[in-house]
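This document opens with one chain alone, in structure tokens, the form predicted on its own.
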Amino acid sequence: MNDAANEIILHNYPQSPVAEKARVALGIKGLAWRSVEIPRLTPKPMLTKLTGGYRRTPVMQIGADIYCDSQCILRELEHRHPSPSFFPTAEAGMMWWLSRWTDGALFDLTVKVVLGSAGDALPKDFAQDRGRLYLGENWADGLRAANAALPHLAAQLRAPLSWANDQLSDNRKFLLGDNPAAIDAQLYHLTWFLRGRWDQGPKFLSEFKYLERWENTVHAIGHGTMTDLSPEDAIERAASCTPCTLPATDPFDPQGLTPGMQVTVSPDLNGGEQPVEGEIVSATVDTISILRHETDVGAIGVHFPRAGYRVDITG
């Protein structure tokens, strides 16, 4: 297998929050990738070409295989660098369980602080970007609404954090002990991005002074070793290579997905996405894997989380 197959190249761009987790995760692991930057809003035409539609940040690339949504690529990193471990502890369903909760409500929340703060600051274009991605079709008023209600959505935010802090007040390193682990990428960039997005952060989160120690040693993990790489480039890797996923099927899955069906993939919020359509290659209780072609590249293997997307049969 040639080098280009197995290189690890993100694409992301270095102000979104979801990047800067998978960021962390390759330095948890000392790994060694490749960045290609891609615009913070769409068009995002070199990038879904890849993806086929996917148009959120970021989005893993190995050679022919797109892996999208930070769940499905530290389920890969994981997958392909075992050591040191994302999951230190015995407790990795429970950790799967708590990003869940990371990733999804808490997220959303942090979202509306840092939107919602904005208020009329928030440039047009972003705020009608990131508004109908992340509130839905009624976006507009959900900013509105958010700005009205900052205090509140605040103390929504304190009391979540307020238990990291209790966790860590006894000095230990990393939220599961003396090494980092998947949880600690997963709480770190939401702390990230309300620090460095919202013009109150500071202040707000210098309350918390074991969870301040935390974010400074989780910073000085690093991002592993970065190299920009250009989007042509990672077209050419992955036109270069072949999809390496093996056929799979679940025999308890309920939607009876199995290979060879011809299906479309988008998140589960309504965001006003283009789905992604392909065949499906291994449908699993955590990853449905799809195989779509595109001109000038050839065959694609995408690769979603199956927690938190819709699968669709069309035929």
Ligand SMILES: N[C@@H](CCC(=O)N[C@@H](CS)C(=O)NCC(=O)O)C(=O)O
Contents of the next structure:
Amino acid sequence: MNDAANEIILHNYPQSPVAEKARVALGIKGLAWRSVEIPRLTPKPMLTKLTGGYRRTPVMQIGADIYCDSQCILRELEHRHPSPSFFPTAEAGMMWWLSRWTDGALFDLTVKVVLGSAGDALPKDFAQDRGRLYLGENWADGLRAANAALPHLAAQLRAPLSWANDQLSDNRKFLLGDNPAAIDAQLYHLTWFLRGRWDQGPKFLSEFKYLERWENTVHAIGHGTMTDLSPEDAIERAASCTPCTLPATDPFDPQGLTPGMQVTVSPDLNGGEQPVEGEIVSATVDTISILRHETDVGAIGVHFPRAGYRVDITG
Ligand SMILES: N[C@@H](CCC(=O)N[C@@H](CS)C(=O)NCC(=O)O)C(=O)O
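Can you now output the form predicted together with this ligand? The one shown was the form predicted on its own.
Starting with the chain above, the whole complex follows.
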């Protein structure tokens, strides 16, 4: 494979906290990567041409392979670039479990605080898009409820942040010790979001002096070496490459997924999102890889995590 086929392309936009998680992860690994700036709101035709409909941020592309969701992105980065490891201690399993909470309940809480505190100041189209994505069909009620419950929501955030602060009080540099880990990026993107986008964020975080020091240390890691790429060039890259996943079957797969089956894959949430259709190439315990064909591009491999995603067999 030539260099271009291996180049990491991150489809993202500057304000996205989950993209910030991926950017810090790229920084931890000290990688060079290309950044395609995508719109903050749908439609995102240049992105969905590659993903087959998945619209969330970030998405990583390597050649004709598309990795959806930061969980899938971090796993693939660890696979392709194992050193330095995202798991510098012997607890990789426990760190993946913990990330299900940072990316799940803690992320939801953070989003409620940020959106709820903005109230009517949110632009209408943004409120509608993010409200539906994160708060369900009755998102307008959900936003009002979040606004009314801000002190309660802040209390829910405060306890876990105080535990992180206490853990950092022995002057360790990172959450697990001297070396940065995936969990640093997975927690940092939430404090970055709270600090930057909640008007009370800096005040709220100011009681946690060890956490603040850690935020500065994580910030100083940087994002690796980033250079811009146009969406047209990213699509052209996919067209000139071939998806790289090899067929794999897992005899213990609870859904009996095997290569060749037609499926749809979508986040296992009520976000009103479009499922992505394709043919299974590989279904393992933690990743589902499907193949799809896109007009003017050709074959594209699209990868999703199993944890947090729903796979429905369609044929
Ligand atoms: N579980 C996903 C969550 C991604 C997510 O919700 N990202 C937000 C941005 S921070 C998003 O997609 N917002 C809507 C958008 O960008 O269109 C992941 O870890 O990548």
